[in-house]
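This document starts with one chain, in the form predicted alone, laid out as structure tokens.
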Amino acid sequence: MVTVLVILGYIIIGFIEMVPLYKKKQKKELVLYSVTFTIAFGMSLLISVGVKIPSPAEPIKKIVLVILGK
């Protein structure tokens, strides 16, 4: 039931948000967007029906570290 929950509001909020960018014709905007939401799409998706998605908090900080050379 989680799941069509989460499908239904991403249609609404997906229809919402793209069809004023699409009208506008802001070509660059709507790919952002769309890449995005698809990925939030995605990983809600996947948490909905159950799946853990690993934190990326780890990750992130070994490549702050590298970068900054601690």
Contents of the next structure:
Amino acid sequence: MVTVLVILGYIIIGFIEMVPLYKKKQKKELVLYSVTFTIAFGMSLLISVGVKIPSPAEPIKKIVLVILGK
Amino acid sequence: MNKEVISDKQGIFIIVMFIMGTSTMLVTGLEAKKDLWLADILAIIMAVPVLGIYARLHYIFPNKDLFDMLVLCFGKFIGKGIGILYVWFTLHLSSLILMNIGDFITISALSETPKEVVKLFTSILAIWIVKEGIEVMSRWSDFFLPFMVVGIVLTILLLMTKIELNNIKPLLYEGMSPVFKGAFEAFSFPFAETVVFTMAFCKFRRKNSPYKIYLLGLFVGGILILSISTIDILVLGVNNASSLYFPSYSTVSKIDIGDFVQRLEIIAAVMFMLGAFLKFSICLMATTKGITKVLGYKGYRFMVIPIALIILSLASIVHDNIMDLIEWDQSIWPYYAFLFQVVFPMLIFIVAEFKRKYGKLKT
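Next, report the structure of the form predicted in complex with its partner chain; the form predicted alone has already been given.
Below is the whole assembly, all chains and molecules, this chain first.
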């Protein structure tokens, strides 16, 4: 159910936002937009399905601890 | 058309509101225990030179933001590399703030609502305000800050009957070292986070106004933070304040005057939310500006929605729960943020001053 809502939401947002960019022929902007939009879509989809994505906080913690020498 | 100039007063207001943002909910510097007020004063003193450097950078590079400064100082390759690190920093910071907002609302007020709903609606509002630009944001803070300040002063006055002075005695019982630790934590959590403004601001009315905006904003915001955290310790005591997730919220709920004036915490929650919302929108704006500047685009407004969607997803994976967040905030965040808040601005400052002296700086 949640997954369907997520997909629907992304389709609506993508339609509203990307069509004007396409009509104005801003190709460069469209490329960046679609790349980030796809990343966001992938993340939301995985979260809604229930896949556990590794948190970025853990590697940062390890790096900081290595630099501090603890 | 889109000049994005802000006046001195609006700049000060927006910085005060940013500093008060989430640090009124999560009281920082609790490692200093009873001497929290001393740690807060130390943190403000530590923050003065650092914010002076940010203001100086705005003075040296008029009408530029941090990403332009990086490219001007270190050349295209290294400058853009550091710029990408900054984009990651603001992205991470905004997802932490968003997570904080979601947890605060679900724990304090709407206990049956899923966190994602709260986060979603906050982000929709933030997208709207960021698309309108910094001028609207500063007028928004111009409107709401007086309510926040009046509310905070009023709650402090109403709490006067609950104060227990023994909660902060004896002074310096455990020596100076926990005070320094707490001061470092408080320095990196609300005060030096204003580094985000070097990315969000770029035009001022006068050449000297950055100094006034940053330092006066720090001073007013610092006094408000100091009074809030001191009143928390005075009312709740150290042990209670450290074991609660949101000490200020519990402090306000202690207000009880003649069995008539009570349960004011929801008003306080609304006030905390105003600051947190502004902080989130500023961070979102900095991230969007950063990613478009680094990749060489003109204008940032078209990228607001995908970035906000990434932040929305990141906010639900970055930490499992609020305990994890608070623990991470205390042990890792100050060192991690030190790189972005002090080291890089210091480097830019030194390089820019040298280049200026030998006349190689093109602004």
